[in-house]
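Listed next as structure tokens is one chain, alone, in the form predicted on its own.
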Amino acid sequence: MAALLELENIRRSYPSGDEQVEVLKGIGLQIEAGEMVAIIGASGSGKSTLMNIIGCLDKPSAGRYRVAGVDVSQLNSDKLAQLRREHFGFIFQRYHLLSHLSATQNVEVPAVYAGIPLARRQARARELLSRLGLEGRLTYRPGQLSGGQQQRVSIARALMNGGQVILADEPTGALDSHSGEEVMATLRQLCAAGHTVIIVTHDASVAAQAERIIEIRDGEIISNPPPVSHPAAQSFTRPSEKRVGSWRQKLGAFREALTMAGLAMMANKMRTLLTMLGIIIGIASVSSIVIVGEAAQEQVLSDIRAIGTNTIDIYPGKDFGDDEPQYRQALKFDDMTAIEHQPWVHSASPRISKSLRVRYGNRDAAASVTGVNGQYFSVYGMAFSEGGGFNQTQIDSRAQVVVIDKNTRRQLFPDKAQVVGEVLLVGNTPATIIGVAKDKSSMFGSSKTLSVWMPWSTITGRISGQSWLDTITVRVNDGFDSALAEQRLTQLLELRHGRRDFFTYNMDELLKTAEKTTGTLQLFLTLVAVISLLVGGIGVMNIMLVSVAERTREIGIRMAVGARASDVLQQFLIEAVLVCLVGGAIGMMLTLTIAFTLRLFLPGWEIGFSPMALLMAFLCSTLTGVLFGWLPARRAAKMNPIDALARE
């Protein structure tokens, strides 16, 4: 029957500059199940390298190594991890416990990667620690334990998944004599229980307690007594084929990785907080700009709609600024009547503008006087603080009535509580005030001009005698395409005039332009905020890279007890995503605070918080964690366990 561990002509060399330094030189060795073997040699003799190859932490440069008849060179990295996890147990000179985990949690680590349920592995860990005399130290962290107690935790961890082969590297090297004797007594008990125990040491007194002593010098075995057969030794099964776990197993593995990631984050609170800071600022910036940008855009568009959307203005001439005399009288009263009769027209309002002096008592001011009809105020969404607008009877009778704005009221009537019914002179024509138009709050500010409005018929019949119109404002029926209405207006007036001596201005074009402009501005500001999020993501990547460098030994420990490269990748990736998600959540809370604060200072703004913004922030956080956490996680997963364990 083949030996449990068989090494044939094992060689191991390492590069040193342009040369190769050979550490092991044709090692041949057999170890039977149940033996207690000591490999002894001076420092630099190659004994630790040999132990690493036996424990499948390292691979030989040449030769063949078989475990229970299986050629290790034929196993991939996941199979090697499975072999370490299910059959080997490591006891290190420096204990190699994870400082942020309790004694019980440290012992559980190999079982976590083996997929053993939580309750079972906790019970197993407590049982092992109790057997080793640590029942009163289950929740203690390594820093709270003595050296001997830490080594016993390490032994319990080695036994967690069975540990048919115990590999002890200088197990008493960092202990006092009493603790060292206790550890050696424990190893002898394990051997008596059927475990195969391999001790690597330079201490002859420690080696003397083994059944068989193998001496190595300068990479060659100089003493190798024959192996001792142990019929009662634990059986060693070959590595099983990888099975596809159920969704519950996969969910459990993910939950365990999430738990370990959370524990690692809590162990380094300041580093975690600093890592989150960039994400918090980035998410808060993006979310705040989206929310405030939407509110500002809506405010701008609301102001434009208040001016009168779905309206078309008709002016004489070819374009703004055209003062050719031949075009000045292009728009006639009959044009307005013809326009009013179109089925797609809601209303049409003429405008005749004059600059006149307005007077009340001894007060006098220049004002813009506009002749309009009763529809004008509804077309432009104007409200009244006093009185109201014109009716059709007043227009038909050329009534001497006037509507004034707040500026005019303040200028001419500073001390009057009510001005409706007062008479003022518009030019030289007395007119009774029937309404005061309210100021319209706007992001564009309020006009400083004094404005008054009179029936257009009054201006043409009593003030100017003008027989043409300066402007016609047409309001299109709701739902009717304003571009088509503009086209039909043009056709109608061209047919009436026999030429094109007018031009139109569609207010919907202003609205579309404003939408485009504000949208572009919001996109620009969002991109600026996204840059801050990217900077935060780069910060996450940098901190995670530093974290990988700082936790190199931890990575080596996890790989030594059976973690696959995919397990390490998953854990560090989950940590990055978790950092970003928590940072994103804090960033969203900060955004809410900003939104509520803005509501206090900008009560007129409609500042909302849509679920879409919350979803986008969540996705941004997750993607940032994945994108910027992938490189550090991949670097951690590709580490060589030997190099990682050697890092102090």
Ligand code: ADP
Contents of the next structure:
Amino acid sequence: MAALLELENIRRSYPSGDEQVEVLKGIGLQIEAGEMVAIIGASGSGKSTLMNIIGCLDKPSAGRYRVAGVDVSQLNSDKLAQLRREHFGFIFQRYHLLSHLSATQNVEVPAVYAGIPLARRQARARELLSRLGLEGRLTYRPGQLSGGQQQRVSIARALMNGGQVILADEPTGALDSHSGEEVMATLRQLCAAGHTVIIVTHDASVAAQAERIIEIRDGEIISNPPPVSHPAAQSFTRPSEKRVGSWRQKLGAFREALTMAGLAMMANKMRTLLTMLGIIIGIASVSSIVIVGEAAQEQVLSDIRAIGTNTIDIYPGKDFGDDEPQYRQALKFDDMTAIEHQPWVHSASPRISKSLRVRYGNRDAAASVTGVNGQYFSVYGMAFSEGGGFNQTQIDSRAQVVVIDKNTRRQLFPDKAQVVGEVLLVGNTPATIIGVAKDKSSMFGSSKTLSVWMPWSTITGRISGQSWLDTITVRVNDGFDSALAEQRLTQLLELRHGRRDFFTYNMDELLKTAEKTTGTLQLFLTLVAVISLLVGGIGVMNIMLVSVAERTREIGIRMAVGARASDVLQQFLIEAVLVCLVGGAIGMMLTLTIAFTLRLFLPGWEIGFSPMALLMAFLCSTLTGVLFGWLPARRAAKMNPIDALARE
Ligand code: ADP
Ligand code: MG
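Form predicted on its own already given; the form predicted together with the ligand follows:
The next block holds the full complex; its first chain is the one shown before.
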């Protein structure tokens, strides 16, 4: 029968400057199942290098190594990880325990990657630790344990998944003589129980406890007694633990990674917080812009709706700016009456514009006089600083009343405190001032000429006698489609006029334009916010890279006990996502605070907290984590376990 471990002409060289330094110079070795072998040699003779090759942590530069007849050079990294996980158990001189985990959790690590369910692996870890005399130290961290106790924890870890081959590299090197003897006694017991034990040491008294001593000097074997057969040894088969489905394994690894991520975050609270700050600001700005932006847009649109979006203006001519004489008189009073009789029309109001002089005492000025009806001021959202607008009686009776604007008041009444009730001349018609309109801060701007308003009937009946209208403003019933109304109006007037000598302007178009404008603005602001989120993400990437560099040893240990590259990748990715998610949650709370504060200051605003914003923040955080955690996680996963372990 072939030996359990067979090394054939194994060479290992390291690059040193321009040349290669050969550390192992053709090692040939056979180790049978159940043996207790000591490899002895001076410091620097290549023992650890050989041990790492035997444990499949490192690959030989040349030569062939077979484990239970399988050439390991044929195995991919996942298969090698499986081999380490299920068959080998490592014991290191410096214990290599994970400092933030308890004794039990440290022992459990290899089982996590083997996919053993939590309860089962906890029970087994406790049992192993108790067997090694550590029942009172289960929850202690490595830092709270003595060297001998730590080494016993690492022995328990080596046995977790079976550990048919125990590889101990200077297991007593860091221990006092008493603890060292205890560890050696344990290793002898394990050998007696059927485990294959390989010990590397420079100490002859330690080596003397093995049944076979292989001596190595400067990378060459100088003494190699024949293997000893152990018929009772554990055969190299699958571990006795029942294997579980791969989803179970994934879930276990996921939970482990989550715990680890939490621990890593807690271990560096200040740094975690600062890293998160970028994400917090990023998410808060993205979501508040979405929320506040929606409210602002709603505000602008409702302002526009207030001036009547369900109105359609009808003008004579082909289009704005058209002053062809043949069209000027196109709109008649009868048109207005006909329009008013349509069932879907709420009201129709005419507008007539004239340029006239206004006079008061010895002052006079040019003014644009507009004939309107009573609804005009409310439709255009105009307020009064004195007095008010027209009522229906004034319209019906062609009352000689006038509303003036601020400029007119300044021009004609510079010294008067009260102007309502004064009578001025509009053209040659005397009219009583009934109101002064406030300055309008609207999108319609102000002109150089003074503006005054009179009932339209007064202008047609008493001032100009004009029989046509300059504009008809039609207010459509609420709920009636304004595009359809526009179409119907056009049909009606075309039928009446026999030709198309008018055009319509739908206020709905203004609303659409405003919607588009505010939408563009919001998109722009969102982009700025996304940039801040990106900056936050880069912060996360930066810290994760630092974290990977700091935790190289941890990565090495995990790989040595059987973590696959994908497990390491997943762990660091989960850490990045967790940082971003927690940051995102805090950012969301910040947004809530901002939203509620804004509500206090802007009472009219409808600041809502939509589930859409919540979902978006969640997605953004996760995506940022994955995006910016990927590079550091990849770097961690690509690490060579040996290089990782070598760093202290
Ligand atoms: P031992 O364990 O017997 O003390 P090692 O196997 O650790 O010795 O190292 C044997 C030799 O190989 C040493 O001279 C060391 O400098 C060299 N060596 C080990 N690891 C590396 C490495 N990663 N790169 C270069 N040289 C190395
Ligand atoms: Mg060594």
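Bear in mind that the values here come from a model prediction, so they are computed numbers and not experimental data. In this text, the rigid core denotes the largest set of C-alpha atoms whose superposition between the two forms falls within 1.5 Å. Numbering follows the first chain given and starts at 1.
S.K.: Superposing on the rigid core, is the Cα displacement of Phe92 between the two forms 2 Å or more?
M.R.: Result for Phe92: no, shift under 2 Å.
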